[in-house]
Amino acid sequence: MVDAATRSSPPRNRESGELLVLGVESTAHTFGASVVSSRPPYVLSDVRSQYKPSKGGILPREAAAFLAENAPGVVSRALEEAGVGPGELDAIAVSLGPGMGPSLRVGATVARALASRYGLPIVPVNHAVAHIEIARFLTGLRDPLVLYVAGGNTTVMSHVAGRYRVFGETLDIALGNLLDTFAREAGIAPPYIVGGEHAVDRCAAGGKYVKGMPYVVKGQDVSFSGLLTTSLKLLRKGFRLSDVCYTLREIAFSSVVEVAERGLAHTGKDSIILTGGVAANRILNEKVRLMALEQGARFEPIEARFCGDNGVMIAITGLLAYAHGVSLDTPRKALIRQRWRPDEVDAPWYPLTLRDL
């Protein structure tokens, strides 16, 4: 798959004690690879290839076929940009879940092949935990409350006693799924994101609040399925698209911010991070910023390019885990777990970040 003798970048002068980890991400529609170092500048490469359906949503088998076709080139470019040969790596980190089974198997197969060929240990990485760790790395917030919002996940978490514990989560569909499904059914997407804005945001411009749409917060959890159903019904009844988009967005964003605010009050944390694919949304960032300001908590947004799935977050988390003794003793144990929850993962490195190694 990758020839250690062929690379366009000159070899790096490796520092004493430096660790190098290749991160492989393939949980959904993106195959990403990145080489990360335990020494500055830390991120040595970041290469991605994304499956984009021409219509409808993600088809798992088509996405997996796309990722498998592009995986060798992505890994090769990541190593070349870093100036590192596969034999110089200390470990390979791979996202083994949660995610789509066919896509996850692509990344796991690539990681097992490289580990077997070059005699490298594999570090299993939970995709959700990786979204948290890259946000902590970028913001410098060491012990924050976490609001993780993505296409398949909506969770409020806090680190307690060695693991990220779930304070609240969606009871049905995720926030990103809500936005994408509505946009697709309403005929305004794909593409879902244009110029940094979601299709729902673009259509919400000039919209007004529609009464009667459900706002569902149950204790510490949220629910969006009723909101989706009601929004589509109103649209079919002739309500203005801009009004429905505006109301759907405001209700959905306000509900996750409410639960996050409860999380801050309950845990006593003095900071909050917003991470995951939907974290790139500027309107949601502003709502979280205002809530944090009111609660006296620190909030730092992360770069939009690191909100979505990427190999950097897998490599960062893998390096932290590997430096604290986490790895598999054989590539055969690199098995995917489609429903691997973040609260099932030990995080022995916490509260350290990559900058502390």
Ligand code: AMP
Given for the second form:
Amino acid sequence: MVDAATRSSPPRNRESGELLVLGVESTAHTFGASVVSSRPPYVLSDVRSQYKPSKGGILPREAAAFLAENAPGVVSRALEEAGVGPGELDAIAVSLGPGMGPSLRVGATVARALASRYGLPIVPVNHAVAHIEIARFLTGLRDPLVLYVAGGNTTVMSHVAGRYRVFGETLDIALGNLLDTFAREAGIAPPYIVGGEHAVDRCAAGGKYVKGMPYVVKGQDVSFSGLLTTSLKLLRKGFRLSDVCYTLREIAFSSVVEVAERGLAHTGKDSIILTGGVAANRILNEKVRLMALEQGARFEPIEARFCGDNGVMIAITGLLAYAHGVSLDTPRKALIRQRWRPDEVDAPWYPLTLRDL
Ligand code: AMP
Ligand code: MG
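Would you mind generating the form predicted together with this ligand now that we have the form predicted on its own?
Below: every chain and molecule of the assembly, starting with the one above.
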């Protein structure tokens, strides 16, 4: 870890009332650290290190070992780039869930160690809430409907009466998991993403619609496991890869957009944000944009680099929460919660964003 004495940037001249929070992200394959200020330019650093399995999916223990090895360097660089010594921080925010146990434990351990060493409070951050807060911060949409699509999550949410409430979600696998698993089993990945494009998109070029692949929306919820099985079965039967990829993508994206559209109608929200790793997808962005246009709702896409997991979103959320009195009284209480749902988290800062503090 970097001490104030070994810092390369000059010390910051802190304005009165400025809050500085270090955010630590470590829920799955990314170890990210970022220092965020309550004053412009807000984001002072953004350092990440990502585990990439050479073949197959994420191996939890291998991922955690990678994160643990890279954590000290990532935290040091985040402080260095921000020109902030650890003793100058007001709090440490850490994503304690939901996520993979071994990965979560790395971030929690790092946060507890730093908090104990420097006498800092820990702010517990829910990873899903953080994906929402960075999108609200970047787009300026203060009270949106949220479509959160990632490797392990597919949820439509909106803030009602103090919390983000889940309007609809996947009943089985997440959208990112569907795309990744199909790509892997079809032999077109890893790597899953090349030049910002998913392997399924790349192989869908020139594809045509295949009849008989299941489109499943049950009430407000979606389901993708039948779509995955059928797609792989058709491929084995000799259907063209491009046709199966195209149809899989169209069905999967249309089903989440349908639930989001209904969410807009039911909640009466007049804007929508798309967040999480799959939000980097250009075709999904276009579908959401068209749906929002039809519904008369505002939609602002977010930059691809802030769709996937990062420390900035944890620091932003932690700072908002800390400014509203949320922190643990002892680092020992910073315990991971693998299945922590966003609707279990109070969001007392809402509808404020960092720009309103
Ligand atoms: P996260 O779980 O938030 O880290 O997001 C990771 C997921 O986002 C993985 O399933 C990726 O395959 C997916 N992803 C990243 N970029 C894209 C893209 N351009 N199109 C579709 N999925 C993507
Ligand atoms: Mg994520």
